[in-house]
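Taking the form predicted alone, here's one chain by itself in structure tokens.
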Amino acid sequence: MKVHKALISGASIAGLSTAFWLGKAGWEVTVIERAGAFRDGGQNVDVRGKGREVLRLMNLEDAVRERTTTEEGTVFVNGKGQTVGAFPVEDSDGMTAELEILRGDLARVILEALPQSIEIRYGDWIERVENGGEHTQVELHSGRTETCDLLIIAEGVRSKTRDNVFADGVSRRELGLNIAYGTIERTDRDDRWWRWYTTTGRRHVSLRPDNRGTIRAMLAFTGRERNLADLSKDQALAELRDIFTGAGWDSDRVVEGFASSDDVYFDYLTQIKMPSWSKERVCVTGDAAWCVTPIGGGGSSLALLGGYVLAAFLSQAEADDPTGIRAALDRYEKWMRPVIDDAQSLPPGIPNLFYPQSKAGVGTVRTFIRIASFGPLRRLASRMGHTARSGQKLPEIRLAHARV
């Protein structure tokens, strides 16, 4: 009996969902990755919704617990450090999900798990791909030749052989914001709480808890006349300092701490929109199909229910049917996409509602936050983090020795 064959390029959340069930459900799977090793650290993920639901399946719910943050809620501040309001954890999907992990920390819950059969390489990628017929030939950077039935691309939102292959079919939404990460050194005024400190001039800071005892930053603001992504590491963090010294509460701080801090990355949000997420025997998932940024929320559940969801349809082809393949692309694609639009939605005035520009500004957002953190409408704030989301039944995946 023929054995499907796959190629994944990229293995973080996305890819490495999608390669442990094309493994179980029988398939020949190799895994590359342009980094020369497994890439750890990262910043704070959840698992929501059918994310968490995907999970359970693969039986990593306990191993992802174990990892997680201990953080306890969100807590708004002002410039002095004092509390505006509190978001606690409540439910499985607050403003801060009951499985908060680092995102190195639930790949490598993963990629442990995979199934041996699966092969992994480090340090190699595509540089051309051939797509056409019943299978896709693939030239890496290595110089090795790949012949696969089906070639997926998990490679993340700047994914250059999504572009390559799709090229006009890839839109952009920018959404004039610049996110800086970054780990700092802990203090005694740390605690398990998410900390955010909202400012004029359009910016934001903010402090998460880990579970290395060190702090995972975040400066943020919001301009579209700067694009940190684009520059260079020293010039990005100049930027930086030009525009956060002196902005209050642990700005100065964070500041200095990405100065030397050896895991600083800069973002410029932008969501990727495709009318169609396969082309003949290639295919895209998670952010390189359809990020959705922080704002939207819940890219690691939506890339975990994209992998589960793909191969369950593959998993459902017969090896002899040379249009399966291509039935099973389309039907995950229609099983994805009513989840997808929804967390691609943002409200009218995201996300520059929330970076005001002036005193006035800030003093109504904190107003706002101070009344959602009471009581009910604590409650209805929450649902803020609600995503990955559906109502449809998670499609059956045809495993190689069971059902699940």
Ligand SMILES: Cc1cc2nc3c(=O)[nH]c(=O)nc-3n(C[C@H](O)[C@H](O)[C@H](O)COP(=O)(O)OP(=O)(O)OC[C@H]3O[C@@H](n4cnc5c(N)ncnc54)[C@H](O)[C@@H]3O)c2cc1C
Contents of the next structure:
Amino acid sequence: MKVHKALISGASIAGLSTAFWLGKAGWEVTVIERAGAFRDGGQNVDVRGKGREVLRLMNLEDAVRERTTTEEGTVFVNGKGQTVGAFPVEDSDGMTAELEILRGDLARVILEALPQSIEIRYGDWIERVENGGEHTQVELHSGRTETCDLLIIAEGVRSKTRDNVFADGVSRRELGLNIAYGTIERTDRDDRWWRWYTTTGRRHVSLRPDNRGTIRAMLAFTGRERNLADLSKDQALAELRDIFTGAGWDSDRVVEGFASSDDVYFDYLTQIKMPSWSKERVCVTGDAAWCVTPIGGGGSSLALLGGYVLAAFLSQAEADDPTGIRAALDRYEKWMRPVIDDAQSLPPGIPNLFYPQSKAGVGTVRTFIRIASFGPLRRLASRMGHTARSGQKLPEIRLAHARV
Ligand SMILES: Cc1cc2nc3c(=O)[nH]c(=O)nc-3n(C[C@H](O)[C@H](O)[C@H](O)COP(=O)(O)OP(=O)(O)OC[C@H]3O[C@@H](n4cnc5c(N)ncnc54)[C@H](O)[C@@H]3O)c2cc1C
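Could you give the coordinates for the form predicted together with this ligand, as opposed to the form predicted alone above?
Up next: the whole complex, starting with the chain shown before.
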């Protein structure tokens, strides 16, 4: 009997989730990853909504729960570290979700659960794609050539293969927001809350606990024609020093901490928009297809979900039906499109409204937070964390030996 063959490029949440399910559906799957080894890095991400449903179907919910960052809620503080408004974990999906985990831990949990048949090759990437007819042929940097029924690009927001294959079919919406993430030392003053500090000059500082005894810090700013991700690390750190030194609360500590942290990561938030997520025998998934950015929220949940939905429709394609894969890609797109449109549509003024320039603006934001943190309003405000939601039922997946 003919077995379908997939090549997946990118071994993070989207690529591994797709590999997990396609492998279970009986496809022959190879994953290639540009990095020389599995990437363990990354800061706090969460699993919400339909992403959680997928995690449960994978039987990995407990494994994730055992590795959470143990965050107890989100609190907004003033320049002295005093509470402006607090949002404790009250349900699975508040500002702090019940399942908060480091990105590398989530990726590793999926990696370790992959069906044994899946081959992962590190340190290789695609140089050329020939897409047409009933197969796709790919030339790899290593000199190997691969032929597959479907190439799945899961290379993240800055995917090169996506840009080569889809060219004009990729557009970007820059949100004008720079974020620097990094790990710093924990001190006695740190607790188990995600602490947010908003200050003048359109700047934010945040500190989050992790399960390693360190603190995950973030410096974010808008309103400057700057993309720190384009600078060298030293230049970007010098910019951060200029912008955040003396900004109040723990900003100096974070600036100093980043100077000696070896995992500082710069992101210039960019949504990816594509009118179509597939072209003949190539498709995209995860951030490469629809990056929603941390402002839209739920990037990891959507990557988990996208992998399942894609594999579920593909599993329904009969191996001897030449139109089956194309039909599955259309159904994947139809299912995922409203979920992504919802995550990418930001209310007017977001993110700038929450990044005020003046003291008066900061006062307004704090008043808003103080009011929102009371009683029923608190639950309403926490709904801002509701992402990766859909009224649609997950499509059924045909597994090689059983059904889910
Ligand atoms: C190391 C790392 C750290 C991160 N840290 C954070 C964070 O702190 N906070 C946050 O909100 N999000 C972070 N993210 C992004 C987050 O993982 C994604 O938003 C989300 O989980 C969706 O994942 P994805 O699999 O679509 O893309 P990504 O997680 O971006 O993964 C893409 C994968 O493809 C690989 N890749 C890229 N180009 C190629 C290529 N040409 N050929 C082969 N492989 C390629 C990358 O090495 C990576 O492993 C991080 C991602 C990575 C890779």
